[in-house]
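One chain follows as structure tokens, the form predicted on its own.
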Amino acid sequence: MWLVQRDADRFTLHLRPAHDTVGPGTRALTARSLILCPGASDRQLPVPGWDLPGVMAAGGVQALLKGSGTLAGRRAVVAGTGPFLLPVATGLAAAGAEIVMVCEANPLRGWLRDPGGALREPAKAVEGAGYAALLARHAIPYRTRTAVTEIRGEDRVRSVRIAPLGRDGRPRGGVRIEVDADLVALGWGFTPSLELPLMVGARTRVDTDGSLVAVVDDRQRAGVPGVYLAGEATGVGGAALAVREGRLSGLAAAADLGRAVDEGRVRRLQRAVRRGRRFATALHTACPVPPGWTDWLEASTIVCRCEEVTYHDLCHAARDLGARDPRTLKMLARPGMGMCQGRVCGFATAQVAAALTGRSPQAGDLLALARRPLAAPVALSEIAALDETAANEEN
């Protein structure tokens, strides 16, 4: 789906195949209700050298391994924050890669900030213990409060520099170690895909992890008649929570259309969703993006790879041209104006703007980088066909 248009009492959905070679071209459907589950993408923070071949998002490394059994490298460093680093590292090791190190930017005691929330999902603790056993079996070094602060190489990744972090997320002291690697898998959580929810008018807020997410009620209604949201769009919380929200959305949509539903099941799902959300909050509290990560950047570090915008360009726009928010940075320095339309660099640009101006990112700041006219790339002929269809209807 690349476009949703809302009329008085229904929605028009413009669909196209995921691959151009499969099936017919664009087609349109109408619906009275929508359940949107757009998912999320890997969140990335730029570091010097992250644009070298051999640097990949942790999710991309895992997808390549699961989808085709292909190893992206033979000697890997897995770095960032959050439990998603564990299946990526252990999956690579099981496939034959040497894992030089897993670098977790936060301390494990961060889970003690919200022990009640962390214990809401006991299965997650069991899963974590399983990954810990796999790390030990494969003799994978796991370091906390540690980050990859520089990636080195000419034609591709050759080595990485790793630094211990202080409480503020800035490198501590002058200690650095350099290790050889041909693969760096970076994962800093996930950024919800909000193109479709924003098209239909969903309201937004800033979640605990700093992400822009859509607002829903206790039945997953988005505040727009006929629209329900499930999964990462309402807050990054994992697959199990997304399934619960999807089921609750389906029941809510059916009830709102006058169908009979089992209210007992609705209440059970609501309780399960609340447990999942509480755990997600504990996770985000334990594994935040380090507040001082922008200190890792050098003037020449690429922040927006599509438009080749450097950290120096952003500093110049903020300090010399008067940009005080991400939207103005985008206008003056062009981050987020390339092929990905800010999907990769949007969060980082908002964080850099906050660091340069001393103001915390607001929902409006992130919204300026998340709102896109199309949810997926389409040919100009498909967009032009919309005008032809409208003209034929008028005639």
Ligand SMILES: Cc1cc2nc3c(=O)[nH]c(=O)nc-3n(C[C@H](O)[C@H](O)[C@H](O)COP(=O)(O)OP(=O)(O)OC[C@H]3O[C@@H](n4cnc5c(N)ncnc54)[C@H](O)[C@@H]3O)c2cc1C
Given for the second form:
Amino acid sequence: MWLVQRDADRFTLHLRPAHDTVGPGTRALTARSLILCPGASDRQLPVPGWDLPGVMAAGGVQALLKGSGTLAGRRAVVAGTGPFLLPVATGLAAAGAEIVMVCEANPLRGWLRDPGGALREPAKAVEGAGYAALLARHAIPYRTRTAVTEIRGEDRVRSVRIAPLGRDGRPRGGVRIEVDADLVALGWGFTPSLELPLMVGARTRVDTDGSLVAVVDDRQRAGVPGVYLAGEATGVGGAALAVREGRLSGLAAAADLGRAVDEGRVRRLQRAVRRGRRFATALHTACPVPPGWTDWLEASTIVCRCEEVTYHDLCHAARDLGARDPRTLKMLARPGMGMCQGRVCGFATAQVAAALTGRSPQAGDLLALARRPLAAPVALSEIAALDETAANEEN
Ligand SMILES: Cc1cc2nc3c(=O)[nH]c(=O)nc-3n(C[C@H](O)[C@H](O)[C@H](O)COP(=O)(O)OP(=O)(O)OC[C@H]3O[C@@H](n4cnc5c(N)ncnc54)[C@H](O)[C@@H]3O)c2cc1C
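With the form predicted on its own already on screen, would you show the form predicted together with the named molecule?
Full assembly next; the chain just shown is listed first.
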């Protein structure tokens, strides 16, 4: 779906085949209610050398492995933060790769910051213990408070520099090591895809993990009549929570359309969603993006890959041209203006802007980077056809 339009009592959805920008064009559907669950994409933090072949998002590495059994490399470093690093590392190891190290940027005791939330989902603890056993079985070194601060190589990844982190996430003095690798899987969480929710007028907030997410009530309603949201768009929380929210949305939409629904089931789902959200908050609290990560950047590090905007370009825009927020940074230095429209660099740009200007990212800053007029690429002829349809309707 590349566009959704809201009229008085219905939505018009403009759909086209995925991965096909020149084939048969758009068709339109109308609906009275809309349940949107657009998911999320891997959250990226730039680091010197991250644009070399052999550096991939952890989710991409995992998707390749699970989807087609393809090993993205033979000697891997898995780095970032959060429990998602574990299935990636153990999956690669089980498929025959050597895992040089898993670098977790945060200390494990971070989970003690919100023990009430962490214990809400006992199944997750069992899952974690299973991964710990797999790490041991494959003899995978797991280091906390450690990050990849530089990726080296000419034509592709050859080696990786790893540094211990201080409390603020900045590399601290002490032993820095360099290890050979042909694959670096970087996992810094996920960024919700908000194009469709924003098109229909959903409100947003900044979640505990620093992501912009859509606001919903206890029946997944987005505050816009007829719109329900489920899954990562309402806050990154994993597959089980997304399914619970999807079911709750379906029941709520049916009830609002006048169908009889089992209110007992609604209440059970609401409790399950609350448990899942509490756990997700504990996870985000335990595994934040290290606040000092921008210290890893060098002047020549590319932040926006589409427009080849370097860290130096952003510093210049902030210090010499007076950009005080991500939107102005975008106007002056062009991060997020290319093909991906900030899907890859938006979060990092907001964080760099915050570090350069000394103000924490606001919801409005992230909104400016998340709002996109189209949710997917389309041919100009399809947009023109849309105008013709509207003009015909007006006539
Ligand atoms: C490789 C990988 C492994 C994972 N492993 C685990 C795990 O072990 N345990 C766990 O709890 N979680 C895991 N997750 C996270 C889990 O997949 C998500 O939490 C869950 O899928 C979220 O569900 P969702 O419905 O919000 O989004 P998704 O399942 O991502 O579904 C979103 C769907 O919307 C579609 N979409 C988006 N925009 C548009 C548009 N404009 N038009 C049409 N369609 C659109 C997407 O193509 C996608 O099919 C993993 C994620 C990845 C990437």
